[in-house]
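In the block that follows, a single chain appears as structure tokens, in the form predicted on its own.
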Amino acid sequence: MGYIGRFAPSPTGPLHFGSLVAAVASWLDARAAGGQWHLRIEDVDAPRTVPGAEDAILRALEALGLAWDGPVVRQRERTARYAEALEGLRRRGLAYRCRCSRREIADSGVRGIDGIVYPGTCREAAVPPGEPAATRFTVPADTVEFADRVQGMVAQRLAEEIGDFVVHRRDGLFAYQLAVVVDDAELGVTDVVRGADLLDSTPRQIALQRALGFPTPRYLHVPVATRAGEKLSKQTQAPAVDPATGAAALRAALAFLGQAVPPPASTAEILAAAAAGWDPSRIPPVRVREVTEGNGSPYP
């Protein structure tokens, strides 16, 4: 199988520099390998979707020359596939309904690496179908390990550090962890390149892949861009990438990723040179990295 990669932004705002770093890294990794690069809009969490954000992201990627292969995939159109996967977990006895409120979990659990560890209160409760409830995945007892191409070896004992996690929410929406696993498997993704803010989610996704009989791709997590100690995001009012200065933004992203930065040129020329010289071993092996003038900051 050849290389198949993807970029999967959430339409919660326009493309900012932090998102651009992940997009550039995944695009270059795919193109340097002679592979495919697909685009997926991760809008499974409908209440967080911002009107117009998807179009803004697509326009920005096009203006920057980050062309994708095939049609755009939208999670909101794929709920039937997530339901099939959820039913598969239930048939295997690997998912159960949970009536616990957030307050109850907070009162009875201990803090793990991503919030409160769910204590398994409803694992044997047999919550009836008519009662409002979320659905949780029964995590394995053993350690989940994988080798990240930048961050190195990662190991997690899900039962102790995460607990049984939600795959279908009480409000009827499918959880990100399940959706992304189903989407990547159906597309045949061989390599996932994304921000290190998702590094701790990866063992959960690998556990789901194994439970559903899906292959596990390779992973490469790039540093998350921060400014004044805060992750660049819509919540921190990170400005949108301006296509009018797209060439400069691409050069800044390459500098942030530790890559050789081509001289000023068109976006097409910069991307071609960057793909020819792409070297993941030069990416700083850290989870977060402050955006500064020294690493090509696009900010004044």
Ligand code: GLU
Second form
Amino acid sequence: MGYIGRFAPSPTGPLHFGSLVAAVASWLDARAAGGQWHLRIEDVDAPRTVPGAEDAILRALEALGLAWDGPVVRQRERTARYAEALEGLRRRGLAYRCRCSRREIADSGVRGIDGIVYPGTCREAAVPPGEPAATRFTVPADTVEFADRVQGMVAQRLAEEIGDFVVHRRDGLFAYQLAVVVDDAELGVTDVVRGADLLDSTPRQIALQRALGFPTPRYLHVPVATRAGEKLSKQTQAPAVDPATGAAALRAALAFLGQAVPPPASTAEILAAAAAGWDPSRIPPVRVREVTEGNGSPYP
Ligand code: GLU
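Okay, that was the form predicted on its own. Show me the form predicted in complex with the ligand next.
Up next: the whole complex, starting with the chain shown before.
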């Protein structure tokens, strides 16, 4: 089977060094395998979308020579597919409506790896269709395990560490966890390469893939770039990657990823050399990595 990869930025700000690292890693992994690389704009959480961010991301990728295959996929155009998947979960008896408030869930107490573990209060409640409610996925009782290509074995007991999680929000929006699984399956993604901030979400996504009868791709999670211990993001005012210094940005991303850094050249030449030398076994197997002069990264 041919390699199909993707880059899936959320349009919450311009491309910064942290998102560039994920873009470069997924692009190189796809190109080194002679595969396809798709671009998906993850705007399922519409209220978080920043006007102009999508455009800025597309222009930055283009300017850097990170060319994608096929049309750009936009989650906002795909809600009908998410609704079908939700219906599929319901039909299989794997989803239920939940009217618990944040307060009620917080009061229930047990902290997991991503907030409070939902105690299953509404599992048998049969909340009537007219009543505003979220929909939760009934997580499997067994441990979900997978071998990440960089981070190694990951095992999670969803029932104890996460609990039944929301796939459709009370405000009508579909949850990222459901959207990403539906979208990756439809693109036929064989390899997910992204930041390790999503490592803990992967077992949830694998459980949804199994419930919906979708194949599970291979996963490779690269370290998240931090500065003074903080993840680079719009919130930490990480500057936008400047296409005028694109070659330097690419070289910094390669250094961050533990790759051989080609000498200064055009962005096209740097990308070609990096694809020829791409070696995922050199990526530091850590979840976060500080951006320093020491690892060759002048960014941000
Ligand atoms: N949209 C997510 C982000 O920008 C990435 C999701 C993914 O790659 O699965 O962090």
